[in-house]
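Take a look at this one chain, the form predicted on its own, written out in structure tokens.
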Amino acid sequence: MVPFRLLVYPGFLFLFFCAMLFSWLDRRIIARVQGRVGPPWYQPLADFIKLLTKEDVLTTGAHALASSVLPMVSLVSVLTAALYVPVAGVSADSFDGDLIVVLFLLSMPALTYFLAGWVSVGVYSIIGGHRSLLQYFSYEVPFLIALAGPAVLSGSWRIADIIAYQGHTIWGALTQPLGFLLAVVGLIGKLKRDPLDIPKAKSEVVGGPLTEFSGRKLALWHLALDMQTVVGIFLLVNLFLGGSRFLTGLPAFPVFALKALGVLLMLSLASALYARLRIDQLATLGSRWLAPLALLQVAVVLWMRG
């Protein structure tokens, strides 16, 4: 049974799946927000073959050891983050405060994708991992401190905790609407999507820490980013939409499906309606705004808590 749980649900080839379709669905609603139609369904998986099939181009300069290793600590971060984010309330494994170490992992990318521009020797390259650096100061306290409310309401960091205190009274959602916001937002940040995408902007500085990548390093790079948004999704769905005593009775996956559809909706729509922000504006929002909230966040829970 745990062999199954780790390769195929909610292991790996789920995972897989997953990122290839929510891929399809995000780039799918853009385009239509946008008035395209949008690329077939598969799509994602065409582009990925074709990256394992390119050449993997090293420049001259760059540290090969590192380039190589990098995209797997990235991978191999957020499939192992995975085994403790519940789907439908199964998991590969559960322990008290794995909502920590979930945190520490999904933080593992944001570091190995600075060190992707520091270890290439092109100008964007570089530029690309300070500003993905800039951007993490800037977007991960705030996200922290917003899924640190669950926890703390519920009495637990233990992810099944959380779930299953929000299924006796209502979504975390609905009690900390604050709290969501912020963590959508730092989601956002994390993913490096529009109109957070600054490490990567293609108009300003090409593709980033990612601009000297190709071939099967560029493939994992993607992958790891695809898998890392189903697994920031899963993330939010458990912890402020998990369980509710008003859906008892209903099959738990298509509930769970619905509710990830859903933020995935989130995302697009943000992606496809806001112009990208300036590193400056980002920083601003942050240490102004975001920390703010997020701290008045925490105090409100505590009120709630006692």
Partner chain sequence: MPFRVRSLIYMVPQIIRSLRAPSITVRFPFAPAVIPEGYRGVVKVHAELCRGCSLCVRDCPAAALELHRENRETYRLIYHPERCAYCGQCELSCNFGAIYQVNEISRSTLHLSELETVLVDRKPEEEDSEG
Given for the second form:
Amino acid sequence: MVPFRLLVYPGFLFLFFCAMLFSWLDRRIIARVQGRVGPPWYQPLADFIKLLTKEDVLTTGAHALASSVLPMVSLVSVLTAALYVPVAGVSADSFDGDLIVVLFLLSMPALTYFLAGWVSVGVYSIIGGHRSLLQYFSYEVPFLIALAGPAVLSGSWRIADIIAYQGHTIWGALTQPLGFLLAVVGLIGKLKRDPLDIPKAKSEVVGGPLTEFSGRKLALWHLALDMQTVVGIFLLVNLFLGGSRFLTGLPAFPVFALKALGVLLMLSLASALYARLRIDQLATLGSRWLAPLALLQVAVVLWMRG
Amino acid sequence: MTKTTVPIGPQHPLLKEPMSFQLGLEGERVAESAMRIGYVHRGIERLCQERSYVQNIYLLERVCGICSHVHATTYSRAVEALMGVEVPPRGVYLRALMCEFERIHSHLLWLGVIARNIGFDTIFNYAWRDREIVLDIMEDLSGGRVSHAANTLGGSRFDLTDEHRDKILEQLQIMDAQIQLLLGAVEHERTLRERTRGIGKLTLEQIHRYCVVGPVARASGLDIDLRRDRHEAPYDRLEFAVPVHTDGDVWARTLVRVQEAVESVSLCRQILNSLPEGPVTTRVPRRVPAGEAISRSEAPRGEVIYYVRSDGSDKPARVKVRTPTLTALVTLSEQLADVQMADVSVVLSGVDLCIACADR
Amino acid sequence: MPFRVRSLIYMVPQIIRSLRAPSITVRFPFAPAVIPEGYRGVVKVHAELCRGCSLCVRDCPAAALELHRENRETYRLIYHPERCAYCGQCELSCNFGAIYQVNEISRSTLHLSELETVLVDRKPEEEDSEG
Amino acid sequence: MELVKDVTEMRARVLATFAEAFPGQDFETREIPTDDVVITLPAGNVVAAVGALSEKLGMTHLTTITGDDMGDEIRLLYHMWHGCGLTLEVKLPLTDPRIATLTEQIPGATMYEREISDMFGVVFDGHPDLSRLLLPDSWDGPPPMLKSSDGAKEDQV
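Structure of the form predicted together with its partner chain (previous: the form predicted on its own):
So here's everything in the complex, that chain up top.
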């Protein structure tokens, strides 16, 4: 049972499938909003396979070992985090305090992203790396505080317990609407999606830290980012939208899938709605609005618990 | 703090045409900048001396890919002045009609480019989608989407029937609604405003010093528009406003351009409704008498000037082209001083760089 | 800076509207490409009207037309689509209405030389039969 | 900004200004289409003339500078605009053409002067940076717009 959960559902294969599906849906939604058609369903998979077959170029002066290890570290930490995030109530493993481990593992990709810029020596990579670190400090604090809300309310740092708590009360998004919104904003920052794609803004720093990567390594980076999207969305669904519970009697998986697609829709619309922020604007936004509001939300939660 | 040198160009996702910037960065702040152009210098002025007057129309149309018609028109006007030929009124109106379509097309294209550069793909797609309407009209009129070849010495190459005119008026109706949408977004959308406000500021005094023309000058409060100031046909009989703002930043330039596009839609409508009857061309002599002429017009990016000297043969002795982009390039080093790396893209797209124009 | 909710959600009605509108992308290879009627495409000639006066050759800005003349009756007018700027000046220059443009685009080939088209191949006996 | 309405007025005003600035000098003038007055000046007078124009008439808009190789001399045309056109014409010798720079009065002239120095080999004395503008840095032929030059060599295209 355990190898099946690790490798197939809700493990690697399922995540891979979701990563491709979500990336396609995301592109499709944005395209429709902008009056375009968007790519066919096999596009993300085709992109992935194409990148795997491309030549792997290493720039002069780049650290060979580090640049091949970093994308793997990023991917592995996302996959490890995925073990503890239940999909429709099923997770590969669970223990008391797994939320903290998941949060820690989900911030690993940001650090590897920064290091990727650092080891590949290009000017754009280094600037992009600096930016990703600055961005990390802006979104991570409000994101963590916002995610602490449901945990404090249910009195447990175990994701399964938080889902169960919402099951016999109501959704976290209804008790903490502000916290949910902040968590979505934080997730956008974490995934470096429009409008917070500051570290990889094409018109400013070409490709950011990944400018000098190509071939298999780039494919792994993209896969890690797509999987991070999936895990992040699943996490929000579990913590704020009550996991797979909706009305009693409805099957778990479709409900969970619908909620996940709902969060994805929010992310896609946000990237279609806004222009990219500047790094100092994001820092101001983070410290002046996001972090205080997140603290306010936690204070309200504490008051609610009495 | 250590300084990093960041190359922007000759090839960079930000630039649609090759030019090169070396930015000296202190952290994210631009401390110094050096510019180099000339990567697409094609020697058009020299080539003009080796081609006949007729052939030059098509060559000069290729100075710029976006405002091609206005170049050909300005050149034709200079040559017609040398020949002493007067273009029939219908021809003048049709030339102006094409110029105004081109202005809408150019400004929408620019809005798309700057939206893309600040990561606002929705506006980019909307602007380019709406620009397609104008391109279709122009293709329908002249047979070409970008190189219209709509000019000939002595008048216009295309003519309009009444039903054709009604069809265009219908399309302009759609265009009007779409442009209002974009104008609303520029005026009210918050992230777009935050990214462009206070960036690339030029004062009126700097505009005067660097002889800047066009929308960049009008966004800094210099009320200059050759269409109005030269009292030339047909603009002296049409009603239009010249949008002027005083902020001098990229946001003001955005507003000026989109408002100008709105004015141009109204101008197109007026031209179509008051089109005089008669022929569109007049016969011109094959030889051009010796002499010199200067012709100016307001291109989408500002004043275009042609100096043509003839020595009596069938080829011009000298054709000088001054494109508006060249004036804006000088101001870039001042605009780039002390901005953030992230704003370089906004500054560069804010002046509406047409590098092929500047290089010729 | 004052906080206004409208400025943050300004684009929402617009994108909902465009979600409902049809997409404007043309699926090119699968949908027919519509070339408008007035499109200036490749150059053709009414061979019987051509007098071989070479006005079109002289005015062509891209040197896409060539006239090889052996004597008054024998000449060939050759067209190079790869050089053509599709400006239509030849049509304007022709005094006999012989040369014209159609709304077709030039086909693609593997070798440039295959594009070369003989527009007029006039020989004396043809002239006789017509006259 | 008060604009001059027509060419005759422009000619009268400019000549009055010049009579004040350069007493006792005669200037050859001609009108060319469309709306332009050409006034021929000695090469040494351009800077002073532009200074007088901006001081007395408020004309600061230099549209461009045209270089023109006439075969026996190089002509520089300073095109200005203030409601209607004004062109200051200067003649320079073909060998060692030199003229004082305008960049102090009008910083916008920088690009135009660099272009002329590229294309015609004219040296602008006092220009802050007369480096290559349009030509490649490796260009070693004669200035390409001169009649004596036969354009770029094959490997420089």
